[in-house]
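Here's a solo chain for you in structure tokens, the form predicted on its own.
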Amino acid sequence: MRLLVVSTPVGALGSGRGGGVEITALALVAGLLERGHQLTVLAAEGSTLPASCAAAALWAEPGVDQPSWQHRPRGAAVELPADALLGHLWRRALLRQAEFDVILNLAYDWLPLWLTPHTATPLAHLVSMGSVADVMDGLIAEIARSHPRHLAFHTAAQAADFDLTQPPRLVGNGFDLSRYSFQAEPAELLGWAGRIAPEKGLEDAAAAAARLGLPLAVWGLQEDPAYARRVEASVPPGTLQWRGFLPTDQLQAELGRCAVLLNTPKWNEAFGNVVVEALACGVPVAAYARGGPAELVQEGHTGALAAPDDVAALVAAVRRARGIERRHCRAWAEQRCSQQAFAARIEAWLEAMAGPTLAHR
């Protein structure tokens, strides 16, 4: 197939602005690529491109980042700033659609949605959130009445939050797991990764970390530097060690070492990339059982489950979580979560969809 997968509007590729759809983009671009497809993509000004994924054009366009929905009230009404990078990408994907035989949306917004019954090529969308804005959920749901072969989404708890009229697509997500390298032996030392944003639950982790007496590191991009602020004024001085957004390869190297990571989203995350980071080098997780990483951490086996938004309940999971076989987690990765698997998946899907199309080429 000939796929143009259209990036978020949310920052460059290589930036880590875009948090999770970055991994996933350019998992979904390599697995791809190793299956024989012809691959666009088409991204912020400012993009890169890994080695493995440098069979691929790369298209760039300048803009003003799109406003998240995540960080903006359940009401919200849609909105595009001026010279909108959304926009630009939009424009260019409808200007060249002939040459493709689907167009891959990673961005959650309203516009490419929307667009979905217009175009000539197949819009396929790879839905990254849950629900956060009732305008969104209202497009989804509508878009999953008139095209429901084209959403897909990346757990059964992530689908839960919409209105589907069938059953939904799932298709996990994938990594290239050779990045990532088993650690058997780790340090007397607790993991926190993510942006850096309220959504995400820090204070949680770090008072977690300071009633069990350890260090917590803590690597992500901070969105929010005032939150930062507070959340470490609320533990003990050393608590947190700051180690900032990190590339891949040096990210899993310090990864490796926790005993434990922690993942305490304040929201229904419609995966947990960093659960299977973690994961992928041995290091077995403690979560709060809502959304996808709910999915993800089995308990007993990859970690420890704790009710939601209950540190001493999180506690006890990272308590339970230590006793776990590290080379566990590791398997588990390795038969869910590849970058091949990830892809074999999605191959299926936009061939379901493109099957028309690819008959007439």
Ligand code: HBI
Second form
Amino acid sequence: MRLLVVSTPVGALGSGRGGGVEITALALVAGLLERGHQLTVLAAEGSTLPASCAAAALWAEPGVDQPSWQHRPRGAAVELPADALLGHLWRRALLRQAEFDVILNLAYDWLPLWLTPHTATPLAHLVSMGSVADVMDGLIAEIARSHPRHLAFHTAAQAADFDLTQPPRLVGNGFDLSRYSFQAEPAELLGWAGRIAPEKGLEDAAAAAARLGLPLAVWGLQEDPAYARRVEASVPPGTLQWRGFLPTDQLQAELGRCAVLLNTPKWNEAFGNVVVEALACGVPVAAYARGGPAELVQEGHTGALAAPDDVAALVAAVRRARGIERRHCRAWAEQRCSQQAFAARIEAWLEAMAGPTLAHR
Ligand code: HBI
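Same protein, different condition: the form predicted on its own was shown, now please give the form predicted in complex with ligand HBI.
Now the complete complex, all chains and molecules, led by this one.
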């Protein structure tokens, strides 16, 4: 297929501001290139692609980032800033659509979803979050009725947030596992990674680490400094080790030394990339049984699950996770989350969606 992948209008690829969707985009592009498809990536100016995606064309657009849906009230209206990057991206996509067999949208935004019935080239959407806004819920429900094959989700828990009339297409996620090294011997250290913001629940991981008397290394973008300070103040000094937002190569080297990764989502995490990144390094995961992570962590095999928001249960889950055979974690990631396995699922979805039109192009 000749595929146009349209990225998120929240931050350039490689900036870390796009959150999990950046990892998804790069694994998807690299994996589909390996399968012989022709890829063009349409993203914000300043975006960069790693060597694994070098064979893809990169189209860059200027403009002002969309406000992130994560930090808007549920009832918020759709906002388009002046000189919106979103407008630039979709003007270019519509203008050049005839050169492609499929357009794949990765943005969690109103405009691309609304365009689905109005493009000549089939337009597919990999939905990157659970329910965060009424206006998006409504539009996803509408497109799920008019164009059910055009939507895919990472996990069943995420898809369950939406009013769908048919069983959802689930594609999981994908990672370039060659960038993650298995580490057999852990240090006396716990880990937590993610955007440092309230919906990620760092305070619970900090409380659990304090009760276990183990330090907690924290990696991630400090999106909410006041929140970070509140968490720091909630545990004895020295409990938290703030490691910052690191590029994947450095993150995995440090993450791999942890005895257990704690994952404490307060929202319906659509997938939980950091869970797979830890497993890829051989680090078992103690997670709240909520959202995507609850589908990723295999109790007793790759980690342990705790009742959501129950710190005592999380402490018990960390203790169970420390007994896990670390090689099973890496093996599970290879079997389910490699970019090869992910790209095969994406290809199956897109060919099922566009198959008839692909045939006679
Ligand atoms: N907000 N408006 C908007 N558009 C996106 O594509 C978007 C977002 N917030 C977060 C986000 N994407 C990504 O971090 C997802 O991977 C969660």
